[in-house]
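In structure tokens, the next block holds one chain alone, the form predicted on its own.
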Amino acid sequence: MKEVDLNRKYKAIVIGGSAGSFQVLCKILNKLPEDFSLPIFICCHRLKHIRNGLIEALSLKSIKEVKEPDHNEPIKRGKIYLAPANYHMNIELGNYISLSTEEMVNNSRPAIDITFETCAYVYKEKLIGILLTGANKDGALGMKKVKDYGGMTIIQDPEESVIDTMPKAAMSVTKIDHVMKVEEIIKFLIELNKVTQL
């Protein structure tokens, strides 16, 4: 793995996934610090007709707390944001997320596309876009307006991924910046997280 930059000052987070990315959001947010001070966006492929079970197994997992946003929530520092099942999650200029029911994007909803390009127009270069497994390519379009836009970009490592489609889709459309397996991943938060705070 090459070095990370930290120096830049960044805002926020962005993590998409789908295939086998439940058990990979487990693991991270079960290592995240309490006091982990950025916001970190969501958006993971779910049925559509069961609203229950995702958030409350990821929040038993979680060290901080995982909420679905209502329509028009104000965006916190630290809290972390979970796409609400048959919704796509849009974060908006003025520090807030919208919900909207529009088509259906890569035959999902919420799509990450629309999740990571909204936070990539938003934050711009202090964005980090992370993307993990997946079976199929929403993500890829997102991540490359996150480089796009002078943001960080980080895949799971295919070698590492249950399905390795996502991940090489993106990377098939734009730069990434690193390559990381999921104990790497971790690690980097950790140690962004110190930097944050200083």
The other form holds:
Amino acid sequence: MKEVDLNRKYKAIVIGGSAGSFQVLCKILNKLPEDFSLPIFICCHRLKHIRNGLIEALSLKSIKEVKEPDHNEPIKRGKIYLAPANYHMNIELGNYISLSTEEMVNNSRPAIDITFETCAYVYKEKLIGILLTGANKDGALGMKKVKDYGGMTIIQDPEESVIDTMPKAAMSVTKIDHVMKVEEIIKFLIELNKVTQL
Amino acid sequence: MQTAPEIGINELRKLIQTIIERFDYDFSNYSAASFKRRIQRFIEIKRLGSVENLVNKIISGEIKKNELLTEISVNVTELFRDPSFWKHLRKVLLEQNLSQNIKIWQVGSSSGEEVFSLMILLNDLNLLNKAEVISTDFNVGIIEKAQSGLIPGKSMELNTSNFVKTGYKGELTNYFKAEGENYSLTKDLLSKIKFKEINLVKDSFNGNVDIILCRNILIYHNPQLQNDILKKLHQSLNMSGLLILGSRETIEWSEVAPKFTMLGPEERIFRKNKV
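Form predicted together with its partner chain structure, per the form predicted on its own context:
Then the entire complex follows, led off by the chain already shown.
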């Protein structure tokens, strides 16, 4: 385990990914402790017209419930929220989630940049942004926002990524605090949970 | 993705106040994240550089109400958006045993695709002559566009693909004829739609409606405004009337939640309870 600052009281985690990220998310969710107390927002690229399937598949692997939020859904501790197909997912001041059908961003709806940017604005230095494998540059500017607001930035090790375009794009626009392999991300989240529960 | 500088809360408040004063439209309770992006986008498109310049140009009259409302509201739409919904709606309407005339209110005309899809469904169900259809929007400019019955030719491929997935009778070209670069909805369908300007934020709607089709409108409103609008929609509905929302919109967390029953898990269709 690399030296990671676990002293601060983090309030939320945001995870983005595209090509190859489904297996990674499954691994993470499969190891996440049941009492994991921070809310997790996941935005990954998905097919526009296929509403069902992804949430069921992730839920099968996850110990905790994974939920596609409805518009204006209140954010709860320890819940996992997945951006629904064909909607952008925004985090709002006032502790709730909003959705929108605005134009695609980086050819994507949901767009990772949008979820990351709105998360960064709300949680500021209390946010951890994790960007996984992917074949385009969505999420890079979102990670920059996380960093600019004082949050922690983590990318999946490009060497381990199925396609390294996405984590590398983030590296090229902002400072990345930690480059981790999936197993390290999992260990980190477990350690983080011990600290945040105190 | 906007790389524009972050809009401050005070700037945003000033802008919203200016729009209220000059254009009599209140964006205060819009979902903040997407509203901010719409403003950033407008500033970029018009090369205004800053919120302050936008405010000044509204005050000076250089920026007109319709222009601003059209760009700020999201008009991304398609015929039979979410085909599985339209397939399901057909089934629901068939089960209603509609022997009487019905009044349907489609909220958010936008460029017309939603209400055009509804007319095609009513035709498919032989209900055209029994249904009174009202389509409303807060933006007069966009209503004029919907009223023209025109949809761009370049979107026909997607529209046709959606239509095929609904499993409705006939072909989409039975309902639209080519007109230059566009396609226009046949007059017998278009002439049956009553378009009307309604501002959900402020106006109430004189009801007695049997079905309200209001998909992906509430997503632009914060919990308070969503609650206010849901109360108005509830009032407008006849007893046992149906409220139809977008696939990720809900009455949960609102005051009217106990006054509706969800029809099933597939789609967001709620029936107004008898009191």
